[in-house]
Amino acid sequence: MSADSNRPLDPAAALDRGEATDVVQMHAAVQRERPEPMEGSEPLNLWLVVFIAVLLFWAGSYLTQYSGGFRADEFSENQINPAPPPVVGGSGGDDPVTKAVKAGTPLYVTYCAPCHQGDGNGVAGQFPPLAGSEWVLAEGPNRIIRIVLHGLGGPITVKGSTYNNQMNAFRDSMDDVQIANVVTYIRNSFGNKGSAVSAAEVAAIRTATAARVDPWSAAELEGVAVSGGGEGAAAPAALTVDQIKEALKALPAEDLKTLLQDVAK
């Protein structure tokens, strides 16, 4: 092989016979161009990728906190709308009030907290507070049991403010034990301190008011004794004239004389 065979070829010598232009150089500009974009192959927007990543992270955190381990026996609604730890008047876990409050906590979260809120302060102008309410802290539970059983309608004044909204009846949603527990919870939470409510008290009022269909009004409830037998003291029946005469005839003459003198004064 001769030494001339190792020399680089002259570009002009590489041309085909009879050509004056190098085809490779002529198409170099075309080869530098990027391929035409095709529909469906566009790159994702960077901000969209970041947003999806943040959304997935939040969803995972939410499920971790509120899923309850995906267990059917896990009540996790109170984690979303928590009721504060109750202030219990009892002395320990075996105290009847403590046990009733514990059983009444999930019932309050389910049936009461949506309106009266987890902290018992209600919603201003719409739903009255239970914390410090004179209706809740009455000496006995006769009135509040009736409210839970049959609901409440019309204006009511609580802690100096007037509310006029409709409260649902829960006589068909909760049994006597459940109503006793939730009322005990209300009377011993949010700073309230009241006596425990028994299922027997609820049952007695449920039976006595079984014929009632309409919700209670505040005016009606004010005529109900807060404790004791229930419906309040009945007004004594007025005596007829004949009954008065018979009663006077039965009095000794001296007592009748004294009575007539007292009436004449």
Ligand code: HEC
Second form
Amino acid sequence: MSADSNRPLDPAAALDRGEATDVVQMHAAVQRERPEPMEGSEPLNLWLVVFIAVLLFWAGSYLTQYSGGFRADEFSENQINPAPPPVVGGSGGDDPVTKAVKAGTPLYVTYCAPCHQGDGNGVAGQFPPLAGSEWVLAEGPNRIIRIVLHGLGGPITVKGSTYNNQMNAFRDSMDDVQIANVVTYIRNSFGNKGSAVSAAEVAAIRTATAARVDPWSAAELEGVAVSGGGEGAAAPAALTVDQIKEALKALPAEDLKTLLQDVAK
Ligand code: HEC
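Alt. form predicted together with heme C, vs. the form predicted alone above:
Complete assembly follows, chain above in first position.
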């Protein structure tokens, strides 16, 4: 034991009996550790700041250039397929269709789009489409003016699908000019291409049908010539073969027999 106490001490341990080594090692270990991460206190890398600034500037100028002014109709059919440029020497942007389509757009949005939808495709089974509809694209507007004036009800076939619903009348909420514009609009939107409709045409039909209260049925309208005057004296509806078949099917067998015998006489 005494021999042990006389042995020269390790110089590093001389200070406090060997603990100094541990202190150095401990400090080395602590120095190897990364600092505790602290939330929100680290300054951003300068290059990252510059990069974000450039990105924001670029995004801003991109939007300014390509946002189309943030117009809601930017991607509507009309914008995608704009009317062909006017013929040189023509009436410029003032042709009746262009003017009426412009004036008819807000009217369509207010009065028709709730049911027929902004894109004119309607709602399957409920509201028939105006896009590509044979009713809208008819050569003349005699039937669609009536539909807008007095409404429509009962079964109707549009683009091969049958609907049986009710459309309300607009004779009191729109004047002749407005109806002419909205009808011209639907005939020249959603990919449709039709002639312009004048306020005079609407006025003539309004007068001729002044006594009308009920909405039209499709069958009734089929008896109205699509174009031409003489609205007041529309010929009585000629029955189509299909309608005759339907009527015959509805007859009791007894009556059908009598009828056939009568026809055979
Ligand atoms: C309340 C919903 C509603 C509103 C609003 C409405 N319609 Fe209709 N529309 C209908 C329904 C339903 C039919 C089919 C009626 C039937 O089944 O007999 C129809 C049919 C039509 C048709 C004939 C069928 C076709 O699809 O081509 C035209 C044309 C038409 N509407 C135009 C208009 C126009 C123009 C307006 C705006 C002025 C308008 N509608 C507003 C519900 C509506």
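Note that the rigid core is defined as the largest set of C-alphas that superpose within 1.5 Å between two forms. Note that the structure is a prediction, hence the values are computed from the model and not measured. Numbering follows the first chain given and starts at 1.
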Requested in this report: Please state the CA displacement of residue 253 between the two forms in angstrom, with both forms fitted on the core.
Outcome: 49.9
